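The form predicted alone is given below as one chain in structure tokens.
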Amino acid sequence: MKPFDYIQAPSITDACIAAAEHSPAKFLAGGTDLLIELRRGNGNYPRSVVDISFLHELRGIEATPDGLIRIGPLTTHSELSSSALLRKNASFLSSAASTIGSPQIRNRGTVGGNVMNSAACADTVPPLIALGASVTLQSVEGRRTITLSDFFIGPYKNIARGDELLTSISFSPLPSVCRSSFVKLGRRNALSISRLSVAAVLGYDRDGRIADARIVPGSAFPVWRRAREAEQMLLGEEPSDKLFTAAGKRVSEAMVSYTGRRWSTEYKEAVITILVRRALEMCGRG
């Protein structure tokens, strides 16, 4: 591990000042990704590490007065998975968090770290994009809020500057007519990094037809995106195995059109079709 300056920030403002004055800097939250990166010593190695893990104002899950749900970036995966507020209003986000790593990693790793690390296999990102979540970034120059679907530009890349600190994640609760699900496939049943995943939401009208459809695959596209090609074919239809399978095939076709064919495509084509079908089936039949 190369040497770096360690700075413990007593406030959000101090953290932003430290990151600006000691650039290039990295923010330390749970450290489950950053410490591995520092040990490898490659890439954009920081001059300083700004420890924000003691900032209690960056923790917690709450309903805001304007009807949103706000999550602090230092909220751990364990806290996401056990939150009664999320289980009621965004249950698939809790489900996704519960699949990450081991209990030790879930107790230490944070949702903010999962977002900012921007790995294609990040399990909390597909549900957050399906929820239409936004992130707020803060620096010495001020704050800005960005829709999460516009935040990522590539694997391990996002539009945040090095001196910008993620201070909140917010989204609207799912309507009561909606049901959600998250499924993933890894190389093993535990401590597994997602090879492919799917977050799905289905909402129904009074006749039991699909009125709202959201499908967000993980590790399938160069950057996360809703599979609107498949979503559109679901709207106005009655749920069925045939329909859900066709939607899965549509996602598979979209994946290939974006990524082209490579050594893993034959495997991923079949798997993403099945995962989408399963995710939609888990959303119920209205």
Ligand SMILES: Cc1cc2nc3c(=O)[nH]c(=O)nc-3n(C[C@H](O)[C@H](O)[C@H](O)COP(=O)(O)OP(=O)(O)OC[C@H]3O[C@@H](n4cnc5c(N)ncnc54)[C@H](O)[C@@H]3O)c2cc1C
Contents of the next structure:
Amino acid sequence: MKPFDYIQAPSITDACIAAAEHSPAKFLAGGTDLLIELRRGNGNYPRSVVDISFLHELRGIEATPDGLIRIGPLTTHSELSSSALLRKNASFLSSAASTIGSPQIRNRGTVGGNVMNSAACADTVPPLIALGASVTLQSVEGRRTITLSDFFIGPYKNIARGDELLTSISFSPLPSVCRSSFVKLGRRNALSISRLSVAAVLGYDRDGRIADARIVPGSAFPVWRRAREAEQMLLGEEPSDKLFTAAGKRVSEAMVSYTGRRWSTEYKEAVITILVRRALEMCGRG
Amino acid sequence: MTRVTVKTTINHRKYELAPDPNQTLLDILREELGLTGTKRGCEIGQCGACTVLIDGRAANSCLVLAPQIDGKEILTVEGLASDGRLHPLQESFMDHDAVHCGFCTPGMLMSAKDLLDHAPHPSEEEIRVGISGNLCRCTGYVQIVDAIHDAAERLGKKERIEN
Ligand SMILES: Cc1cc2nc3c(=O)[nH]c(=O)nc-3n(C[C@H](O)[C@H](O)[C@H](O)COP(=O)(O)OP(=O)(O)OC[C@H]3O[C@@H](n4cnc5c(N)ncnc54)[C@H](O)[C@@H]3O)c2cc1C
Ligand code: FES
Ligand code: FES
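Show the form predicted in complex with this ligand, please, the one above being the form predicted alone.
So here's everything in the complex, that chain up top.
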């Protein structure tokens, strides 16, 4: 690794000041993405690394007095996987975290790092988008809160400036009538041909018709988005194999219309159809 | 680049270190402290040969900057044996031929220790997930899974006797 200045931030404020004064700076959380990038050493190498991993106030999952779930960015994937609060209120976020990398990666890797790194295959992002989550960014200039669907602008690209620290992720719990699921193709990250995944939510009304439908595929669109086309066709309907398969096909058509045809499209089309159907089935039938 | 001061406990011994900030925990263990049991493999978090426990949880030491271990407790394969006796995991790895070339073994042992410390009676599936971040090019994993099963039983027995 090439040299850099190392700054251990004793508080959120100090971290923001350090990032502003020693720019270009990189925040260091679990390091599972950053260390690989630093070792590779190309691109815009930072002048300084601001270590936020000791900031306990950025850890943990809590229900806030105004009824939201708030997650500190330093919460690890292992902690997301085993959180009873998440299992109850957004179980697919726990499931997604439990598929990440390996136990070693889950013990160190954080949800904040996953979001900020913004890889197309970041597994916590599809559930967070389906939840309508917001992120709060802080810098010496102040604080701003943005919904995650406005945050990403492309693979590895988001609207945060280099000196902005992610300090919190929050969302409304899923209504108790809703069930959620996360499915992912292949377990090992080393399988790089495709990392397709699908996060889904289904809620039913008293007559057993679908009243809430959310589908967010991972690695399918240039920027994450809900597959509204498919969601619309589910609303008001009774669940069936045929309906779930048709929804899968609709997501796959939308994917092709956004990305165009490439060498991998034929494969991805078939797989995304099946993953969507499977994710919807896992949400259950009311 | 200025050196930083790091106070840490490694294998139950206290250290005060002054690493360069761009050194990893793996560099410190192998190059500064001569603890070469922890292996340097891929250095991108894929192989698990560098696995150690940080505050009791398995981590890839190639992905941890040395200053990040300030105030933490590190356990490496050299710290597994106690009072001159091998850890039950080490014994069962030998008994089950779970060691061939041995390159993956220190990392496997540390992942297995984290697993058994937190799930003393793991199912086969739990064992496979527990070592899913550790690659072995030699054994085919069957002996390793058997060895971990057996170690869980030995540890269970030991606990019953001690109680
Ligand atoms: C072997 C391996 C397998 C993996 N498998 C998966 C997988 O299956 N799925 C998956 O989604 N990911 C996977 N990853 C990627 C990685 O583990 C995750 O993205 C992880 O969540 C990153 O978190 P971190 O804390 O380690 O981030 P770091 O490496 O510390 O940081 C990543 C980036 O985010 C920035 N950052 C971190 N925290 C903040 C903050 N609070 N505010 C502002 N910026 C911040 C850093 O500056 C850096 O640019 C894998 C990585 C490895 C090495
Ligand atoms: S050397 Fe660290 S995971 Fe391979
Ligand atoms: S024994 Fe050779 S790599 Fe596992």
